[in-house]
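Given next, in structure tokens, is a single chain: the form predicted on its own.
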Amino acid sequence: MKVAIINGSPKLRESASQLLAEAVQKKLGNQTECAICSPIGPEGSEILKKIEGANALVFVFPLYIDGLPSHLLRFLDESLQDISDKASGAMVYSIVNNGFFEGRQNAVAFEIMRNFADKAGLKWGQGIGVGGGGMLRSVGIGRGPLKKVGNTLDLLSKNIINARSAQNYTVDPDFPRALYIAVAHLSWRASARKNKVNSKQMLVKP
């Protein structure tokens, strides 16, 4: 079985999407021929070759205003026919992460990806929505408050291996929501100070 994992993050390295993509690749193990690719950077020109013959396409990306990052949306639009031809009959799965606490914020992005699959003549598999994306790099997938994320990726990997469709599923951190927001505010303030932006400037409307 051949699986192509498409990292849709605009970051070339050290992104939450990269962590999720690598976690799924590891969970799929030796049961699949699995490659991670990206539509940007040095891999961009080779992505259609890696997609060719795939039985499953797994799109992993961050949520951008309830939708997809613009470069990923452009790639899907411009390459729709190529993807349809090269991965004919493939299952499409999506893992969407966001900085909000609630994983359900990713629901609209699932529908966008499902519409893409339908238009490309591919089969929709499942969408996984991960809330609390800001914790992925600091805590680690499958650990502590993100243990449920690891368990969810286990189930997704089994669905991929068995070419199985399932209901979309969202997961929140096992962590107090109020504390998550408080830590996020501290992080924003620290970033502002680093860039010499004071509290009043942060509240100025463009």
Contents of the next structure:
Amino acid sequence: MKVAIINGSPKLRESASQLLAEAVQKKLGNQTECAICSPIGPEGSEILKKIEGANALVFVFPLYIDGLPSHLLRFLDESLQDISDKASGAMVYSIVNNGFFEGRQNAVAFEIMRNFADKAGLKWGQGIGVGGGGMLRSVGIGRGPLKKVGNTLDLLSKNIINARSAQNYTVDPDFPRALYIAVAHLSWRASARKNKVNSKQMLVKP
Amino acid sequence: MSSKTRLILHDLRPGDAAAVLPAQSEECLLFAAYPAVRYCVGCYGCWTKTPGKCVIRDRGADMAGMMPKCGEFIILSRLVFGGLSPDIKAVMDRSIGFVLPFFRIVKGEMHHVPRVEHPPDLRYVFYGADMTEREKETAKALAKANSINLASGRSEIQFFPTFRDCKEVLK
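Right, and the form predicted in complex with its partner chain of this protein, after the form predicted on its own?
Complete assembly follows, chain above in first position.
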């Protein structure tokens, strides 16, 4: 069985999407031939070769204004026919992560991906929405408050291996939302300070 | 610009735009998403380096500053998988400096705090042949979600089979 994991983050490395992609790749383990690829970066032009003959396409991306990052959307739009031809009959799965706490806020992006699958003549598998994306890299998937994220990816991996469609599923961190927001605010202010931008300047109006 | 100003972000080619859109004026500003602006790289510079403005230096950096100064923000887009076209999305992704990185709770969910007091009303005008009902439902859900995340008081959505059919509603 061949699985292509498409990392749809514009940040090629050190992204939450890369972390999720690697976690799924590990869970699919020896049972599949599984590569991670991206429509951008040095190997971007190779992506159609990488998805050729895939039984499953797993798109992993961050939520951008309730939808897909534009470079991923452009790839799907411009390469629709190629994807349809090269991965004919493949199942389409999506893992979408967002900086908001609630994983359910990724639901519109699932629908966009499902519509893509319909247009490409591929079969929709499942959407997984991961909230609290700000914690993924600092805490680690499957650890502490993100244990459920790990469990969810286990279930997704089984669905991929069995070529199964399943209901979309969203997961939030096991962490107080108010504290998540407070930490996020501190983190934004700290990032700005590093750029010599103070809290008042962050609020500047156009 | 004033609250009466309309801002139309569109993905039409130049000749088509001239045939369909009203002339640019003080009351009606046009922003062409084609040719495509560079895509957002997720650096958050628009929140932490140059607040309110994208750090990538092309015309895509101008939109976040234009949006809050109009009363109605109209997006004329080809419907792609039930959402915005890649050219339009590239402009929108580059415009998240329009809101603040900070969060608030709206209807029980976490969302961004608006940067300005009176964000514009939103109107989506989608065109395209062979739209499916599922795609239209997706677009409606997208408009609803965007109106919360862009802190807009109101959002409208319209569908047309071709961009030429949109002319009347953009007058």
